[in-house]
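The chain below stands alone and is given as structure tokens, in the form predicted alone.
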Amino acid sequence: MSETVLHEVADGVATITLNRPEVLNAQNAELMDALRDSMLAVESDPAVRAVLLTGAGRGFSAGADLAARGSGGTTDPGETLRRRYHPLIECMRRMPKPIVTAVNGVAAGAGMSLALAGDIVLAGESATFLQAFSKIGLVPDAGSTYFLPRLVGDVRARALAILADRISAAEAERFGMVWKVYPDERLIDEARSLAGHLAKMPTRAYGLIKVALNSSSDNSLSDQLELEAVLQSEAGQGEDFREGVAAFLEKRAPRFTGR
């Protein structure tokens, strides 16, 4: 297994750190499989029910590796997100459990699309997010441009594409690009607080969640309700619903088992 990404799991919590420290967690072809990799462990892992990514050392990732360019076998950067970064993107929206991504330090360039990637999305004080790619003349990819515009509106998305501006964790949040920003020395404790609370939460009713969050922007109103129907129905036949449902009357915590 490749060192570029650790992964453990306890408490039905997976995770999952980006590994090379030295270069701020730079994307090369071994960890961006290795991540892929990991992605997809959790995904059908019964013992996972909530995920954490964050990056080791000082930096949650500088994006793409630009040293390490062609060394996976090819230099059209187009055929690389095909194969390395559509595939890692496209699980973790999909994925039937919450991520939680804890920014620490920069997230440039495509760090900042897996940040972006995640379900609810911390930051550390010092951290910052850059739209690094108009830099050396490449456009937005890994996500980029179908997370921007959603989370902050088409006049930012296009002003942080274009300028290529670093913006503070204090701006991202204020943008509605974070849902909290930590002190430094607090980011890794509250992420692992979150993310050990989701986990002992009614986490599947959290997949049906993401399936219709993640059709509402391409739907009709007709559509997104009848959505709403269906994945209520098949929520409301979880073991989750009855416990829930069970405490409330009898005036006590649930315990959640995630089915």
Ligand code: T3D
Contents of the next structure:
Amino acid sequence: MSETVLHEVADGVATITLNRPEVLNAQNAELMDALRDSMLAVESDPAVRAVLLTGAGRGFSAGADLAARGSGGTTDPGETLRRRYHPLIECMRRMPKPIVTAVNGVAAGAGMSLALAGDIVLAGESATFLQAFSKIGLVPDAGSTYFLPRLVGDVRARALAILADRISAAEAERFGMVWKVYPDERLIDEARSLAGHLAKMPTRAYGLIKVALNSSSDNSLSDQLELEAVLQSEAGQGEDFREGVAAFLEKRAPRFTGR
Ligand code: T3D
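Got the form predicted alone; could you also share the form predicted together with this ligand?
Below is the entire complex, every chain and molecule, led by the chain shown above.
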């Protein structure tokens, strides 16, 4: 078991912590393999109904480990992406339960891509975001060219990718990349509290919401309306739908089981 990623499950929440604080959680092969294995494990674990992803120390993640790569190295970065990053990012997007990313410091390069792959992105007020790729002669990867234009629009996505300016959490929130910014000392408690709340909510419906939203920007209106109907048929057969309606009619709090 690698120490580069901490994985703990309690009360329906899997907390995954990137754990190479001495290098701002830069992503070497060991960390990426451990992170992928953690995400795949929670995807199929019925005891997990929400995921919290954060970083140890003063950074969220500084992206790919450049020291491991040395002065360019012989490894084709495209192959590294296909082998290590794509299975992870795709797993996060299809994960049938919500992922909260708590960005506790700098999120650079593929570290920023990882942060944006979450469903609800929270940040500490001293967190920063940086499309570091072009500074070292690379192109944004690990989903950044997919997530960024959809989140912030084409004008900002281009400027962020080309200029590679380091932006603050407040700017990231203003641009629509971050849901909420908290004082640094409150971030992890707020993130835990949110993930704990989500773990008691209708997990199956959340998974279906993700399916709908993941398809939205590539679908026509007709296709999206039909997809909503298909997903609603599925949600409508769920125990949580029956419980939600019963709780409303009985004027009490619902007790969702996630089924
Ligand atoms: O093949 C493939 O892997 C393809 C995939 C590519 C995806 C990518 O992510 S490419 C982009 C890689 N990331 C970067 O280019 C960012 C490099 N880091 C920085 O620009 C800065 O460190 C930060 C802006 C992120 C933070 O700056 P600052 O001043 O807060 O911290 P620092 O002093 O630069 O870093 C602290 C330590 O972490 C330092 O180590 P030291 O000197 O104390 O021993 C530094 O070397 C180390 N560190 C930071 N980033 C990385 C790193 N070590 C290895 N790889 C890093 N990416």
